[in-house]
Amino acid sequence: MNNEFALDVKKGLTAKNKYIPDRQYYDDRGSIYFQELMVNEYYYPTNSEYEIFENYKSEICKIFTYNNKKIQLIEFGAGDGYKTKILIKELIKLNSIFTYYPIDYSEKYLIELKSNFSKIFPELRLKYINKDYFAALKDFKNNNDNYRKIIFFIGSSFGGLTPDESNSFLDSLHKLISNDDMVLFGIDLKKSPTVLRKAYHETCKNWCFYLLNRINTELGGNINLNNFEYYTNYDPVTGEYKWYFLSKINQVINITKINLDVELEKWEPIYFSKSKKFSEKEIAEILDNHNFKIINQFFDKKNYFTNIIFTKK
């Protein structure tokens, strides 16, 4: 039994407003679902960011390497490195990259990434870290004059954090980096709800059902998936796209391996995840409030997505 999964499920399903932490999507099987999502024609974030990296790789890497500084690249939520390798290839061409630290919750992803990158980039020093974002932050220390830290938090990962988590993450980043270091964020911009529904509703359905079923297979749950309705919605005021399961009936779920009975009223929701979309003004204010300054910003052709390079004030 995965103890971390068990603790997360118990904590979430005993809360007043029931939830399951979305980091539990990213076990080995869940990561496969995410790979399938990334190639879906309607799931724009991956293609939008890939387009930015391809079109602006030279400009981005010149910013990273000014003064001919060597690079220590730290990537939170590295996944399979599909987009990152565009910039790593450019950094190698500039003879600038020192070490690459991919960080991910799924070790399966990291093992595959290391194997693939060792073939593509045999000269690259790669040390992966199998932890969540907040635990991994503690593995790095500020100041080393021999290289510049470049921290990647790309995709739309920042939009998945709660307000408390995003504040904590940014505060930790500020302590981690020096004035000579830089951060590259991927930010999903606000857009038509029609585009968002096409990108997220049906495409994520099987992934969400998998997480419910994982409770059955790993924790001895007796969840009947037919007793739940999959529901998603977008709030244009907050910019949050959210995922839920709604209980169709009054029911009690028994999860034997954690000795838990969960009572659900008819139409009571279990919250699964969110993906927040930002306006340009909003993300600029967030960074400014955490004492960061923007160095440069890049957009895809549809203005669906932006990559922001920033450092501390």
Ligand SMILES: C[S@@+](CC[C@H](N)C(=O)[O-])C[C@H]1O[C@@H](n2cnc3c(N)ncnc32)[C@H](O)[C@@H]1O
The other form holds:
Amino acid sequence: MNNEFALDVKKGLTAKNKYIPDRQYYDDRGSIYFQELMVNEYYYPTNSEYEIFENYKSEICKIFTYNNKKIQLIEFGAGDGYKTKILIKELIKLNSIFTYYPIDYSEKYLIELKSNFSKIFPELRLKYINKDYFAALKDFKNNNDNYRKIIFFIGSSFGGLTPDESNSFLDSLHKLISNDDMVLFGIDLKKSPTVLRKAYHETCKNWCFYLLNRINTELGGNINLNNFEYYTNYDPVTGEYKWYFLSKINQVINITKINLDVELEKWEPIYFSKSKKFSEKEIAEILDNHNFKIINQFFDKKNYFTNIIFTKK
Ligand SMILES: C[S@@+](CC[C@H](N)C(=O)[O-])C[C@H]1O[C@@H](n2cnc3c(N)ncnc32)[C@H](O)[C@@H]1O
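With the form predicted on its own in hand, show me what the form predicted together with this ligand looks like.
Zooming out: every chain and molecule, the one shown earlier first.
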């Protein structure tokens, strides 16, 4: 039994408002669901960010490498590194990269990334870190070595954090970097709810059902998937797109391996995940409030997505 999964499920399903922690989305099979999502024609975030990197790679990497300083690249939630490759290639061309540290709690991704990158970039020094973002943040120190720290948090991962997690992440980043270091965020912008629904509703359904199924197969649950309705919605005020399962009946789920009976009332939700969309003004204010200053910002042609380079004020 996967203990972390068992603990997360127990914690989430015994909470007042029931939830499944979304870090559980990315087990071996979950990572494959994400890769399938990335190539779906309606899932715009990957294409938008890819387009930005392709169009502005030279400009972005010139900013990272001004003064010809060598770079230590640290990436939170690296996934399979599909888009990061574009910028690494450019940095290698500029002879600027020192070491690349991809961080992810999906080891499957990291192993794949390492094997793939070592073939295409044999000269790249790569040390992967298989940890949670917050644990990995403690592995790095704010020191004045002769390389520049460049931190990547792309793919709209910032929009998946809770407000407390975002504050803590930004505070830790602020402590970690010096004025000469830089951060690259990939931020999903507010847009038509129709575009969002096409990107996220049907496309994520099997992935979400898979997570419920995992409770049955790994933890001895007796969840009948027919007794749940998959529901997603977008709140244009908060900019949050959210995923839920709603219990269609009054029911008790039994999860034997964690010794848990979960009582659900008719139409009670189990919350799965969220992806927050920001206005340009909102994200600028968040960075400003955390004492960061924006160096430059890039957009895709449809204005769906933005990549922001910032540093400490
Ligand atoms: C939305 S995907 C983005 C992947 C990649 N950055 C991209 O843009 O395609 C999020 C990635 O972050 C990882 N991840 C999510 N939460 C994490 C956490 N708390 N700690 C470490 N990795 C995490 C997932 O395993 C997944 O690979």
